[in-house]
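Read the single chain below, which is given as structure tokens and is the form predicted alone.
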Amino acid sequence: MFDFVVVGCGYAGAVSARIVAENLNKKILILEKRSHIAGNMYDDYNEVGVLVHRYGPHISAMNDKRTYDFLSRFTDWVPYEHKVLAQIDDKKVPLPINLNSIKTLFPEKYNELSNVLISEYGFGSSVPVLSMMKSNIEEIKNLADFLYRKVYLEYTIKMWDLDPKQIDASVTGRIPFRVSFDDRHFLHKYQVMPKNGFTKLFENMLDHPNIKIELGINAKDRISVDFNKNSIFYDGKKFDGKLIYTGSLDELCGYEYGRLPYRSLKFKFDNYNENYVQPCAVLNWPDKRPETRRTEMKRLTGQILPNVTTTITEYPGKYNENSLDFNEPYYPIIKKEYLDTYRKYVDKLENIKNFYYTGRLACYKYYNMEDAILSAMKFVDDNFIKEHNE
């Protein structure tokens, strides 16, 4: 029997197992119900030749320099510093806004509003649009309500189906505008991509004696909590070793208090026999037309590979497991309802002493790629490393 069970094989899944394996010499199994490994990570060659990301981009941009060392014992890393364009009216400007938007959208204001911007906030500043609307200086809201209308508002409802300030700070605050001339989208220490993809990444982190993974496996058909006993069931069996659960809680719970909801996306790939159809990684559309934005895959990874190219485009919607096209959970709504009705989920669950959980589905948490990942790393470290080493 094995000591651990990890359900989900995605970044909290895949780090933790990782780190008991080799740090507490435990045996562990993984249950992923998807075909492949990396959840939502996962890229593979499509019929072109073209590296895509199956579930949409994933650019690795590290500012802790545990996450760069963790992940570098797996990969060997290409340089690239992420750059977006915001199509606005006819338009296309560098996403976040910033002086150099600014002076595309408004040249003929442009050193009135920069010099405005800079006495105001500071060169180099990052200041959250909504928080620029409330400003008592005429030139900054007026700038601040023009953004908020062709920037962020019908790209929020779209998005997420619900008006920027319904939105938790944590979300909107990570696009501000940006009293600079500079046009990365992530300001982050390390910017860089694997080198033979994310998916050889997960291979090479889960390749581990005391590693075993199931493929197309749900953990729901293996797995039960039985809360009157408080225990956990392995194929019928009370089940004594740890349970390192990175899914839904609700659905775990059989939805007792409610669905938690998500939004989902729909992703649509095209192949053009060009070398290259547009001047950025990634072109968001932050208008009315249903799509969000389509990312260039090969100005993504840096492939090399003539006269083809194939782009990913994204159709947010709500998630429903019954959808055709929007049936993954990918991005938490965070609303105070909602995370009351986690919190009952969350409560449930922590009479069964065995029971652990991480991870962006099961934190219900807005995580980038670093925060699922340390968060991973400090769960362990929290819940069996430093037990083991007492």
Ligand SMILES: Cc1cc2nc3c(=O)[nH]c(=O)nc-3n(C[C@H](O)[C@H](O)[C@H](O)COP(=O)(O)OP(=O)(O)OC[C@H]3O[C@@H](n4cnc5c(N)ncnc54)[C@H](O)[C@@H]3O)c2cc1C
Contents of the next structure:
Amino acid sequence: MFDFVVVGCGYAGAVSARIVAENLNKKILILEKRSHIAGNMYDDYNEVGVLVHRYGPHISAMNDKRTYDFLSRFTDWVPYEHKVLAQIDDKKVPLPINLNSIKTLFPEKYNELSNVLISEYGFGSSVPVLSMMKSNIEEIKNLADFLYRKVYLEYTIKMWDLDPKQIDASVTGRIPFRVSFDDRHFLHKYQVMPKNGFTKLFENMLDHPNIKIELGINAKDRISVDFNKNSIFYDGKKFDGKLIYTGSLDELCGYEYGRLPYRSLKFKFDNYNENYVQPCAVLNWPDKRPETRRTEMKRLTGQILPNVTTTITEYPGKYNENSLDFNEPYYPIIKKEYLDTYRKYVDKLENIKNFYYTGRLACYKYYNMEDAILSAMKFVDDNFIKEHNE
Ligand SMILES: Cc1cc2nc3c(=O)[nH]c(=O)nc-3n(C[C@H](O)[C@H](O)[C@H](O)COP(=O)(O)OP(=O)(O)OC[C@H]3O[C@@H](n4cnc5c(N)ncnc54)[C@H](O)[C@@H]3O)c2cc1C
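Other form of same protein, the form predicted together with this ligand, not the form predicted alone:
Following is the full complex, with the preceding chain placed first.
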């Protein structure tokens, strides 16, 4: 029998498994319901030879040296600075909005506007659009109102399916305006892409004699929890090893307190017989059309492949596991009532002494990849490694 069973083979599950495998020398079984490893980071080559991210475009932007050093054991990197353009009416401007964006949007007012912005906030600063909306300098206030309407409002409405009245300017207005010419989307210390793709990185991470992976297995077909006995059962037999769970807690508990809601995405993949079809990796559409953005994969990965290119267009929708298009839970809907429901699941599982959870689904949080990795590392340290070293 295995010492550890890990459910889910995304970053949370794979990082936990690798650290346990090599530091504790324990046998680990990973159960993954999809037919592949790597969770939402999964990539593969499509029918025309382009490397595509099957669950939407993913960029490795990291600040933490421990994450970067850990992943660097399993991949070489290519440098990559992510650039996003937003289409505002007939113009394409850098996002986050900066002085270059203003120059394109308002060429005739640019000198005056940039002088006002620089003297008010200082060159190089980053100012939430909400504070600009509250400015008593008329040019700044008008600019902020324009940006709020044209860049954030419609995007938020379609992304989260909200009525405009429900949109709190204090949330959307936190998005920064950059008083600089820095067009990079991320300002992270490490901005790289794995040289041979994310799936290869995962293959290397999981290549350890103590790790076995079974794909196409939903944990609920193997694992059950008896809440009366506070015990976990594996294939009907009591399991005394440790269970690390990175799936959804509501599913594990049979949705006893209701389902935790998510927003989902439909991805449309298009191939073209051209070198490139757009001037940047990501083109955002913050207007009323149903799509939110389109990514050109070759611009993201740096893949050299002449006369063919692939884009991914994203359409947001309400998650429902039976939906044809929106059947993956991507973005938790963070509201007090749902967090209260989530808490009930956590409390219910708390008495199961060999149950542990980490990752974006089990924590019901939006984690970027670095969050998922760092919290998995901390979780393994706190629960297993420290105890082992004492
Ligand atoms: C569209 C999109 C774009 C993103 N872009 C970025 C980006 O550019 N940069 C970035 O840093 N982050 C990005 N993220 C976030 C990134 O995807 C996550 O941080 C990361 O995948 C989290 O890893 P995880 O292991 O927690 O979850 P996942 O990768 O989702 O892995 C969980 C795994 O558990 C499996 N599982 C669940 N339930 C069960 C079960 N019952 N039985 C068996 N297996 C189960 C799932 O199939 C899945 O493979 C993006 C997310 C989305 C949705």
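Quantities reported herein were computed from a predicted structural model and do not represent experimental measurements. Residue numbers count along the first chain shown, from 1. Between two forms, the rigid core is the largest collection of C-alphas that superpose within 1.5 Å.
**Prompt:** Can we say the CA of E112 moves by at least 2 Å between these two forms when the core is superposed?
**Reply:** Yes, the C-alpha position differs by at least 2 Å between these two forms.
**Prompt:** Comparing between these two forms on the rigid core: C-alpha of E139 shifted by 2 Å or more?
**Reply:** Yes: E139 shifts by at least 2 Å between these two forms.
**Request:** Take the rigid core as the frame of reference and indicate whether the C-alpha of C280 shifts by 2 Å or more between these two forms.
**Result:** C280 C-alpha, core-superposed: shift of less than 2 Å.
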